[in-house]
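Next comes just one chain, in structure tokens: the form predicted alone.
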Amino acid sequence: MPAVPAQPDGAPLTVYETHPCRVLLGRGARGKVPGEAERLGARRVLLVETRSAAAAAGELAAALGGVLAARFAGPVVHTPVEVTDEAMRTVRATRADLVVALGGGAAIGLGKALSARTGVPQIAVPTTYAGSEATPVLGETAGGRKTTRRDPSLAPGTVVYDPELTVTMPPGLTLTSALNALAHAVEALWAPDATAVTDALAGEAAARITDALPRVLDDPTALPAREELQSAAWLAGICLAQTRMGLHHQLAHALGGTFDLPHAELHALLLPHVLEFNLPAAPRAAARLTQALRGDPVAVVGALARRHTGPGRLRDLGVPRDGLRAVAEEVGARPYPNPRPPAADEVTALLERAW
């Protein structure tokens, strides 16, 4: 066998890796979950559900019938380890061999955490646009600090997207969750490990989200727009799965874990500020976003963020101004890959503007 030539010094090397996943997307797709459980050979299913998805969870529990072993309705945002420990007691007591997570990011995160501790397979049924279901990433909070890890085994093996499950989302959550998804596409464009595939997915996701979101906000019952928004969030989630996160996600993790903040609202209010901070140092990402959004990215995203009638500043979320510097120093000391070095002074100024 001939020797493999060494990569020339300084020459870029593209590495693209995927994880196996079965995706079902379409109106009424949630009705396929029992069949998916059967396909996986499940005999004792644990249904993890957010309280906001109680009606859909009741419908799914009835459809699962005798293979439903238990329901756990206590997922919490940022996946606190104390809640995971509580759910693990249910897993052990029922000897669950499959976790079905129904709801927003809190349910999906808990499903991942349980699978990571037990090795049982997962089916994710997201009801928001958070995107976690498409990624091999798990963020957990312990002692007021959120840490993340990445491992292919963390990704759900089956994801079921049903746009009908998103219709009951309040307008505020619809907006902030969609901007959370947009953040996944944005960060993929300036990631150091971006590829032609992730660039294409991120550009398409950004264009679709910013096109469909205003239509959904104008008519929350418009299922075609809901379906387009959900499929765009899926594409953005794939981007998050394939690239490394940057300053935007690091700030969301640091602030969210420290001050126990709502994940989607935090992403939505931070995104215009991080775009303004990073885009001058990321000309390729700026050009692609300008094309996808058909305008200045900071202006387009800022206009969408201002449609939110809820908290729009860090101060509105209860973040103390005197706590901003510590977050900036934490980020600066252990930065995620980012096109612009996140010096503590500059990140403090960014957070002050967001505050």
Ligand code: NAD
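Could you drop in the structure for the form predicted together with the ligand? We only have the form predicted alone so far.
One chain, no partners, no other molecules: that is all that follows.
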């Protein structure tokens, strides 16, 4: 990505760019998908679905009725091209003219990959808080190597957020996925290309996540809290789309890629450590987060992360201690913005603490 343009005194110049997107959000919003498909003039819909959302997908398939051309279950994280090729055969055989992707970031990613290859429009129906539906970014894996591209046409033109679809998330996924969303907001606050818009969205997202998440964990069926959490994930997704992510996302990508780790869990366990590392070098972000979280960000996020009953340390995820240094060096060598220089020694120490 190009460097952030500066004003004459060196302060960053605001550059704000967005893509057209129609968003529906609310309980029962999934019932509007057939109408949205009709709005787009679709006659042959391919439904891409996460296996764990089979019940919702079945319901949606029935609601789509005659315009449903085929269903494709089994998207895989990091969008391996072999899976996309398999789904493309269905797209061609059915001459699908709309992709509806129902599921987590894996399903949304496959929807983007199919749209990129065919130009067909997409409707994203997210069931986690990962935020991919809000971004014009696609990461794909071929031969074990992940490449990422950014293009406005990759962003789904319609997004339907229905909090009722998130109720089936187990508590562990709810927690880690919400912290994944919080990480987008946090990194947007210290991004060099932050704008007044992203500051506002990130602050609101962080406040809503830390307010709603404990209520959802106490009662996973509490729909108003689920709705608040999902609206926060939407805002955080826009932050992810509009700013350059820093050390936190680089570490998550490097560790996830090297050791094949679960996306949301990794984000959740890293976030308190990256906050502790970066906040002293990012006073504006620290002040905004302290206000949004109504407390010390490291303490508030750390307390939330500790509610996870699953793997809470890198060692619990099977990461070997002697592999940490190489990850720190890899991350230190990449070009990305971060408020504190990611020197290999210091990042290794950060990873040791997370280990």
